[in-house]
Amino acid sequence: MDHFIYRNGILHAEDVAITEIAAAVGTPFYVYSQATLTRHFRVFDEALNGMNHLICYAMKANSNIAILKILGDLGAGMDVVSGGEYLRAKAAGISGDKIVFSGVGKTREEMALAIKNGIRQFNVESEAELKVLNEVALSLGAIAPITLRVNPDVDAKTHAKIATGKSENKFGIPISKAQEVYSIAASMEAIDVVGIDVHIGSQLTDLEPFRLAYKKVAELTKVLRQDGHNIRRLDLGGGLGIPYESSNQSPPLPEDYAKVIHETVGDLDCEIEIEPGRLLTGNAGLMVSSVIYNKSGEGRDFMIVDAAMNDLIRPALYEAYHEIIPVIESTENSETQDYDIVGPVCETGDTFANKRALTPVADGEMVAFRSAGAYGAVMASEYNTRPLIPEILVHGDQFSIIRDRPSIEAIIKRDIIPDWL
């Protein structure tokens, strides 16, 4: 469920008309619903009732500080994958003891930043990283709390570019080597082993891969405890999918996912950490764009919009589907026709949809891309010297710009011409 609905024939975000936002900021832009974010978090949190747990939002999905503050105020921790994300979380008021640091390539500088300013745990992904983390912590006279991310070799049955739990993926330590690496970690002076971490991929629409992975984690927990490790925390990652195609997708509900956790690791007396990202923010956002031209081609019609692949790269990168709807509601008897919806960037890959059945939208009118709240704005670029588009937050009948559109002049001024030119 989200809070984007038609009222009097105009698409609204909560109680604000999309046309009103467009008049104030121009198109294209992202718009997020605070009510939807709040609802998604609470539904997920309530599904985990009865378990000692912390939801650590995977902020790579959408790292705007306003979004982080909303979720932090609801009780969320944060899962970060860079020093920049760590500082964003701190700027949003998240305390260090609620921040988990993931990622395969943490630098010494990032490790020191987190240790000095507070960290819940590092999710360590290799023996090399473990060694460096111990050295950094020793140099600071500190103890670094860690989990080891194990790779369970489970096929998440998702897009190849967002699968992370198979043996050929770059993430984690092979589960077959876990005992050995945990023994090494326990011998290190500045390392405190607190638990196990696993994450098998993103946009999962089947619970069975989670079940298989978590059973392996449960078995490993028992083995490690027998070896003398105080395993008291299980970071089970994120990855639960959302419905991008409302007509034919129904991913598992958070309560069904929670049942899998109960059934597989619920008897281990461990604190459970979950790292949802897309699940919380994906359907809480739209990207809104204006039609520049309708163009008839050889055997197909094009709808050219003012958003482009640099604004929303998921279709070009993952062949991802986003439902596209008119901002001015179609009438019940409106006929549809097939369009290729494309942007103005000079790439054939700048295509949002091929042969998508839509009611005609006239030049100058607007369309909205649904389910754009995750991996939209955060993956955007300034390719073709196109400014990053604004982000808008709606709360009831109010809206606020939470990231402004930079001017082209400001973009150009960042470049520096050397003295010798």
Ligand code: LLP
The other form holds:
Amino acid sequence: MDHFIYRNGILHAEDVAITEIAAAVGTPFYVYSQATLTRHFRVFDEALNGMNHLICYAMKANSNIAILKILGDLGAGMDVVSGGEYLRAKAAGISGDKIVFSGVGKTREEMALAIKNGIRQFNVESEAELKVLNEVALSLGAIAPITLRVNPDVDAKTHAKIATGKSENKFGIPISKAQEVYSIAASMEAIDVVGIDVHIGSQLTDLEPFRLAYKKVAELTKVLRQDGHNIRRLDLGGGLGIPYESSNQSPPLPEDYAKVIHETVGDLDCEIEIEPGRLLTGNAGLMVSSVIYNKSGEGRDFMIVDAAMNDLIRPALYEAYHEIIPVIESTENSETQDYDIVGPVCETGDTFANKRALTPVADGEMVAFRSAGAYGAVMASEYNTRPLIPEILVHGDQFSIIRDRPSIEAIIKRDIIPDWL
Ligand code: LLP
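What does the same protein look like in the form predicted together with the ligand, given that the last one was the form predicted alone?
Everything in the complex follows now, all chains and molecules, and the chain you saw is the first one.
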């Protein structure tokens, strides 16, 4: 359940009419519901009740510091993948001992930043990284807490571009080599082995891949303990999917996912970390856009909107489906028609949906793209010199701009014409 509903025929975010926000900031924009976000966190957190756990929000999904602050205040930690994300988490008031650092290519600078300012653990993905981390920690006179991310060679059954747990993917250390790399880690002076990390992919709509991966982690925990490692923390990654198509998708519930965790690793006396991203923010956000033109093509009707692939790239990149609904509720007797919903960017890939049944939306009126709170704003670019679109947070009957639309002048000013021209 989310808080985007029609009231008196107008789509609202909580108690605020989308039309009111549009009048204040113009379109396109992202809008997030604090109540929805809070609810998602609580449902997930409660599902894990009874297990010693920390939810480390994968902030790559939506890293606006207002969003981080809401989650941080609810008790979340953060999963970061860059020095930039680390600093954002800090700016949102998250303490270092609740930040885990993931990613295959951490640099020395990023490692040092995190060690100096506090870190819960590094999720290390290769022997080479381990060696560098040891050197960095030694040079700072510190000890770096680590898990090794293992690649369990499990098929996550998700889109190829967001599957990470197969042996052909670039992520983690093959689970077959884990024992060897753990013993190398244990021999390093400035490394403290605290646990195991695994993440098999994103938008998983089936629990079995999780079960398979977590079983392998449980077996590895026992083996590593026999080898003398003090395995006390398991980072189980993120990846639980969300419904993008409410009519025909029902991904597993958090409580069923929690059951899998309980059944596979619940008796190991480990602290559990989970890194959900999409699950928390995905359905807490919409992207709102105005129709610029309706255009009839050869056997097709195009709806050209003022948002484009640079604002929400998921359809172009992953053939992702986002529900598109009118901001002014269609009347009961208005009939749907098939539209190709496209943006103004000069590429055929700038298509949000093909042959999508929608009731007519007149030029100048608005549509909303649902499930746009995760991997929407964060993946936006300024392609075609289109400014990043603003982000709005709604809380009850209040709304606030949490990231403003930059001016075109500001964008152009970032470029520099060298002296010789
Ligand atoms: N942990 C790690 C190590 C990850 O790489 C990711 C996502 C997550 C957690 C969070 O996964 P989630 O719970 O959000 O599924 N841009 C793509 C998704 C990329 C996911 C990358 N890693 C999309 O728009 O679908």
